[in-house]
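Shown next as structure tokens: one chain only, the form predicted alone.
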Amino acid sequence: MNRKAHWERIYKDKLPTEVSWYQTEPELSLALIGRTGVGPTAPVIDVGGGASVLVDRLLAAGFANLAVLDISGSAIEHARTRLGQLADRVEWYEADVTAFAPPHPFQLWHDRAVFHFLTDKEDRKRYVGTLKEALVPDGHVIIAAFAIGGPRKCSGLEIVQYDAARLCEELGGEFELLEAHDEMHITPGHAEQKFSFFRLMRKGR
């Protein structure tokens, strides 16, 4: 499967408000970001951020060093159009996270609903490699994925469900789990999707 072609088709066939993972307000993500204690000048990257409104909310909260990474240029264009001139205050990267070369270090890595699509073990290893290359020592990680007992597929693709033990095994010993929360996401079609959110910190070197 060509991952990029798949996601470009999704965002060309549907509005951002019609995809199953759309949130009007990313409340849990914002709460977890707040609990990291990172300041408004901290470099933050939203992985798979695409058309998500998280970047809008972070800009409104005064964050000044934001980056959004997404495999779909169409998703990014939706966000840029929505933000208008504010889009110029964000770094936009159109790339597959498993092949992304971080341009500079980040203090916070946020990923809602990318990691669970990586069903191939080697892709997961490449994702973790990118994460380690991007994140500073003592940096923060927030990953949200379909929970155990949640959906088995999304957008026609197989996924991997996660609990804390499974996620920590994938990320390895450099990361310390600080908290985990379940969230029942209600899709635009009014279906329930069980997510788990994990906040971790990279251990200092």
Ligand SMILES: C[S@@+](CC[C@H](N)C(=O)[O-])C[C@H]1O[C@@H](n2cnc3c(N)ncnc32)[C@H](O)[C@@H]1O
Given for the second form:
Amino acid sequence: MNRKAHWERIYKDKLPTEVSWYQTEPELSLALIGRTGVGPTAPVIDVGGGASVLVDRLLAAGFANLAVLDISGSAIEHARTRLGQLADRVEWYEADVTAFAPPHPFQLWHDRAVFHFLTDKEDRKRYVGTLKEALVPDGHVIIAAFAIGGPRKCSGLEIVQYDAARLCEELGGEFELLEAHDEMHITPGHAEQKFSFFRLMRKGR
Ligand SMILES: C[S@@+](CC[C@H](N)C(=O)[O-])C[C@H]1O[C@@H](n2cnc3c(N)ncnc32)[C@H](O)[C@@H]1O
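Structure of the form predicted together with this ligand, please, following the form predicted alone?
Shown next: the complete complex, the earlier chain at its head.
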């Protein structure tokens, strides 16, 4: 099954609250976004945002230039339905991040549990290419992935586990790591999943 078909099936078979990565509150993401210091007019993109409520919380915090990208149209539909009229304030992109042409620059790139699915080196290169095309100089990056010693699979797919060194090697020398944190995520089925969150900044050009 191809990548898009896989994710469309997941979001058709399960409620957003039933998927293993579901969070009632994306607390660490919000804390890290806060620490970037970006203001409410900053263009922000949640890559592989799925049906996450991060976009709801950022709208509530006053962010006015939000974008959500996901390969699954069903995931986006869940989020849009939940938001109702507020959804019109968000840019929605149904796209594969490895083949996405950013329509405008972003100041902040957030990705929780998407990059780690790219087990193919060429896909990771394409992801980093999209990131570099999308992000302004001095832009901020937050990436969360399964930690070393965490799960080996997610949603039935192989993943790559990350620590700071491995992530920095993949992203290349243009990005400076500012902080890293581990978080034990508890799935709706009460399983523990060790994540690592990384906050980086692009070195100004
Ligand atoms: C594990 S879920 C995480 C969702 C969300 N970030 C969260 O924290 O709740 C991974 C998400 O990435 C999306 N995804 C997977 N591969 C992708 C790709 N190549 N391009 C864009 N989205 C992708 C999936 O549809 C899914 O919504």
